[in-house]
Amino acid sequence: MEKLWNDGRRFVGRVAVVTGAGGALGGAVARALGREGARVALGYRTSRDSAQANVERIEAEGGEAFAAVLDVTEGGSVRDFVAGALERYGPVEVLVNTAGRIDPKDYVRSQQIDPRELAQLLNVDVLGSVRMCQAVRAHMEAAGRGAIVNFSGSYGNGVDPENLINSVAVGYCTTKGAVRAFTASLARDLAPLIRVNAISPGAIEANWEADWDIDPAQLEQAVAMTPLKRMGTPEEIAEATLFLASDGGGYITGQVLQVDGGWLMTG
């Protein structure tokens, strides 16, 4: 019989651990894995009633899920949450690390970065996924599978330097690039067994004044280059990471998957 690789239950029976889960990004993958059939850990460093409120909607939906306070920083907190996750459902095979740092301080040109901040967001963006996925890789070798969806994100393609949306953020690049080159080779250090990819969203629907300091006009001139001419939503990033993470992406890894409305486009 032909397999059918989406049964909309893709993920019953495995464990999956999400980063930055109060998060836009994180809540809606959380979410979107519950309704699948995973029993999904929740981290959150903050946004406690925001990761507890997408607890609350998988467990309405007939899911489980728990979510608990994760610093990707530190390394004693990765490992007391991943062994939380194991005490209540068992061996993670699914991890997503969306956990990345929000300071209007990441978009700026070259000349306005302070290095202090630039290694602030490569131990959250970058180090923060090294540790996630050093402490998962044990419980996925034991399941003798295992799937981990990196965030990266789309960049360098815009025109105007003074719309920092629209042009190059240089040290939030440089955080994506390395995010980027680690999916790559941690994929070829850890196959056969567990793949290794990555999401890279473009602009997506969010509150970005607030959060990034952006002016609106900004964010207009910027989905005016976007060949779909819209923002994308968090479900979409959710739906393209599922696929990553389930059977039906089975054959692909160290890739990146750029989700980004056409932003860029290689061929």
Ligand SMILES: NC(=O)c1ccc[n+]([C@@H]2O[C@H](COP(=O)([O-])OP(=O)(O)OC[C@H]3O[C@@H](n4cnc5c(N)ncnc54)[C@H](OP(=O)(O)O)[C@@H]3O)[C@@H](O)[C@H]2O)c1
Second form
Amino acid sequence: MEKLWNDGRRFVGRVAVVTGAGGALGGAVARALGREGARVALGYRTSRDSAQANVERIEAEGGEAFAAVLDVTEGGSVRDFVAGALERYGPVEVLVNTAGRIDPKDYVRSQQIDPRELAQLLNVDVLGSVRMCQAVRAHMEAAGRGAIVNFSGSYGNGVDPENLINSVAVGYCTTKGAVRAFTASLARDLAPLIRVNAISPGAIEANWEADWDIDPAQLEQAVAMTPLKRMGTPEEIAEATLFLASDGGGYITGQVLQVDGGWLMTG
Ligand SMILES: NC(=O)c1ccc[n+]([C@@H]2O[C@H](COP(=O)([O-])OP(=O)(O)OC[C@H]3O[C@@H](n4cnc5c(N)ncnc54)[C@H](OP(=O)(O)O)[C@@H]3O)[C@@H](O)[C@H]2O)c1
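Show the form predicted together with the ligand, please, the one above being the form predicted on its own.
And the full complex, kicking off with our chain again.
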């Protein structure tokens, strides 16, 4: 009989770490991993209640999870968090780096970039992923397998430079481009035992207006320019992430998967 790649329990017996797990996408990824049998360590920086609510949802479905504080810009915090996951559950075999700085200071035109602010953004999104990958490498080698999924992002299509969704800010694109390069080069460095890929979300449903002060007209324009004519959902990002982290994605490494409603067509 042919192997059934997705039995809905693809992560039974595996330990997974999710950074930014109090956030929209990290929360959806953590819950999906828990539903599929992983024991999940959820890292949050300030969103304790949201991370804890995700733990409770995983437990309510019979899964195992815990949440603990994790600041990916602090080497000590990264070490303590990963040590906690090891002590509780054993070696980490799946790492999903969703932690990302979302700050209006990063959504400026190129001339207004303050290098100190850009350094902060890089420190979270790029160096934070570097620190996490370094911290779990020995676990994955000890386990004889591992899968890492980093979070890049769409650059937009640049049609309207005043629309922050159509024309994603230069500093942010610089950062997410670095995540792509890190993903591809790390994949070579860690092969053959550990696979490294990235998700590049397009515009995903969130409280864009309330949380990020985005003009509703800009949202409408962005949706109109998306071939699938809607935003994605956190659950769709989670599904794509789980595929890359699962054995079904076992021959994929060093790739960036666009989950963007057709915004960027490659091929
Ligand atoms: N949503 C989209 O449309 C979209 C599109 C493209 C790319 N992305 C990327 O997808 C990822 C997740 O985004 P999201 O939409 O889920 O945003 P979100 O809800 O704001 O989640 C991001 C999380 O990152 C965490 N974080 C920030 N700085 C941190 C640090 N120093 N250490 C540890 N955690 C830190 C935050 O933790 P606390 O809340 O606990 O402080 C936050 O919960 C990000 O990398 C983002 O750039 C999102």
